[in-house]
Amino acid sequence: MSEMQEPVEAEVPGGGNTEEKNPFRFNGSAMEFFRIWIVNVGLSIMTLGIYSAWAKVRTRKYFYGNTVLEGTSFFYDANPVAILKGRIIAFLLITLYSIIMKFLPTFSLPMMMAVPVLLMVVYAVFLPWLVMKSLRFNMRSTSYRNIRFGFDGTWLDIFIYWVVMSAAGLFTFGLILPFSQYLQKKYLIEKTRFGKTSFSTDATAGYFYVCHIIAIVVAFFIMLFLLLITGIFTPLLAGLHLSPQTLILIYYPLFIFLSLIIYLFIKVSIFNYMIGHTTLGEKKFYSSQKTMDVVKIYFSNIFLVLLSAGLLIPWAMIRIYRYRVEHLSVSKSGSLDLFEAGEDEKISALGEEIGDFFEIDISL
């Protein structure tokens, strides 16, 4: 355990008073994690991926164990064998899916039309289960001061918020999607608990619409700017006899860069807002991430990882994680020692591993 942090004072939103806050700290280092990472990579390759389950647990245990709040670190104790079983089943399911899609052109026309529809239905029914199982497993495996976290979401609720609301976006030209995103994140917070105490939030959907409207306006002016630049430089580029492929190579990186900035603006703004409106008992949480700081970290990480042929991946992981953690804080009011532990339960890792295969984003 590290020493107790000195509480800092910060302005309370909407008021002139100040409130003492305890910041989260991250005590890990890139060099220390590099030794864990390189062993994980080597053993995973030597065992044809079998050791990757243990590598995942070692990685999370390192990050969580070096994340400190009020002098106490978090703890992650997932069973690697459970994760390995989940990965094997997930691999078999993905393989079955790949085989079906490979032989789809050989099916009769009615079957070719029916199979994709059937797969979509199965996915729509299966997705809520994946979200629920993954969150339960991760929360159950995480503890703080010997009290475990938990997730009490149900399949039906997740089906409504993730599947039905997303489908409704198709019929509303996307107008309901910010509201859908708000309901999902609100649900994730309010169904997560620390011991027997659930988190709560007083966030509203209006902020989500504000963020998306700002992003759309910025994207519109960016497109106008690109069109203007194209109109100015097209005659010059034509004189150079550049092929369409070359022009794409010129504009595509710029388009990706600007798109990532807009995406990160929405992600960071909403994360700060949701964390800033979340409470656990008397404890209130704060987040002070800045979009351009995150953009700089992302792009410098990408550049240096590519330049080092992947050897700086541990450094990049530590860097972004440290930034996120050390821009989180919790109010000094209330005591974390007063929370009661919840009932112990055994949760399967299958949902999380299949979710990893499909890259399902269920983060806040």
Second form
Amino acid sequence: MSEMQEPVEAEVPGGGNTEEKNPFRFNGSAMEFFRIWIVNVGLSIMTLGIYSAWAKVRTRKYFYGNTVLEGTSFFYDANPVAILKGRIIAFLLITLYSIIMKFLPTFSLPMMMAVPVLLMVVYAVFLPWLVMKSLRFNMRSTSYRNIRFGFDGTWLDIFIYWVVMSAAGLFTFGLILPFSQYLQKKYLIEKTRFGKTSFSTDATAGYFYVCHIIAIVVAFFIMLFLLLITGIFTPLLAGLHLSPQTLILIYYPLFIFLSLIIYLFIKVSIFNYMIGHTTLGEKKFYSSQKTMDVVKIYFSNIFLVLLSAGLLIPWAMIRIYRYRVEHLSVSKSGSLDLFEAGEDEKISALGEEIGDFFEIDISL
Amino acid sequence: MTFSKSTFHCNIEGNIYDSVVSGKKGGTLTVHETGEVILCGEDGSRSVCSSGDLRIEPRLGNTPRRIVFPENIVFETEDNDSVDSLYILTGGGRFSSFIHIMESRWRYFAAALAVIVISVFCTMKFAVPVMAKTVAFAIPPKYLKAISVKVETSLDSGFLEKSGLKKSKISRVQNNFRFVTDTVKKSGNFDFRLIVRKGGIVGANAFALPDGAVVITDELIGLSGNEKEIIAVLAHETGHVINRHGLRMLLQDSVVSLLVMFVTGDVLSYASVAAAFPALLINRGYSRDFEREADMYALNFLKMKGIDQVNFSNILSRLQKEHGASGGGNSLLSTHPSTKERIKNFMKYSKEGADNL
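Since the one above is the form predicted on its own, can you give the form predicted together with the partner chain too?
Next comes the full complex, and the chain you just saw is listed first.
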């Protein structure tokens, strides 16, 4: 049970811990990024999307370049041309897909049945490949102190942890899902390396189950509470002639709001836990995000972005990124000076960009 | 930093990282007027190369700048301005310098912002309606049944009540509707049917649903002076149906929501798009162009049947008086083209029509 107490300790910022920490810092400014973002979008429109590859690299470069640990910033140097090629191929694939779907009704009946199944199989095989390529490309493009990061995951492992385990989740009524989530995250950490040195983790699956159980219990009591409230107020509101539609209109946003809080609770707790159980050589990592802080940032971001017709997107991006970075730290003990560089390798951006199109978001 | 203009010469402070191990050491980069660049580490290490062999990263905001020496030795500094001078000296990337200039000056920012605003506006104003029209006409009306049924139930439970009119009165209005729709029945696959309801809060009103259903309220029937006026109103609503305005409006609004969702990532709001249709129909009404199109349809119909077009302007002005008193918008009496303007157009058109006859 010790693994359940450690993240709680890590949540006390700076105090209470005997371990001294070096925090990550973020030096970016919303004003500066605002201009970069506007130029990115403007040029992307004027070049009919071609510039978007450069825009993407510049955005990531800006965020990484302003992320500082022990006096050195991170660096991102993907080649935009490679990304552009990936985007063009992704675009062609999507076009091919929509053409197939358009002609689907003209096929014979067995073909009509076979095509979706075939596509699902292709997707199940293709997806792990995309994930692998995407992670490799992103890690390789990131460096710190002139040492590149790397990802060594293989297609088969990713296929087992993501596709097979998710399918297994269906047959076990979801009971296995926290466990597969744990395996996925553990896998991502252990296959990531800084130069030659791999990250390692001593996290266990127990915490994942605890988180999900807490979430389910809380959700249950909230539902109960809502039902109770409805029971109490319905007679009072009867005089107002509220139609069922109006009641749904009131409950629907409330329901979404609460689900998002629970979702963020799981996400934040597990992130803190996994980071808190990750080491690189002698360096230990910590993350001290708080669910309610993240909830506040998310909701005010959504609200202000909508209110500003999207103009505050760059500001919102900076805000959430800054929060995440500034709640990360590493132990003071151990040195960052002795990590050796890995072998140089060239990897195409293909997987990453296709992955982006299909909205694959794999992260801790 | 020391810097002299006549012969380029500068010292830049920063950190050195070799490509073997993650260690960090302080260092100074010196550029001589000969073009020779010397990198001195605090540990006494020295790298020498010609300025042409350096790879200087383009500037991005105030992020630390990297200068890469041969053998992949990296010199990193926060002294961006000095590196900029060196960058120009080595003739490095005009394109990337230009991008940085764009990102750091407000006038380029304003230009980019203008490009964004104009393109979004043009997309919404011109591209989206055309796309919505194409899609709307590609969908056979029988597939619109589901949408209409949903809207109908929603209208019934939220706004409308059972009609309080006499059976004979209703069947007369039904006959009028059949008269209006009989001519189009052969051309389209619409399931034309008239729904008579008590308007309640929406008052004297009429709506057209995508599959051919038309709703008319008791109040509007009561407001009409004669059956010809009702025929004019029903012809107007039929104009909405055959031009597929309902579906087009729904699609256009979906695109807007889609764009908003795309930008914000707020996918949850998608579910509310279709559900919002009844409210949309009542609160906002159709666009100016849609109303004009429907007016034109009604007008042509009346002309074809030899009914005086003044009937339509009569009921419109009476509707305006009615709604002017109670306030609020309504779908037949859309807020966009003012009723006065529409009546004027009518008069003009019917006069021209008379001349042509």
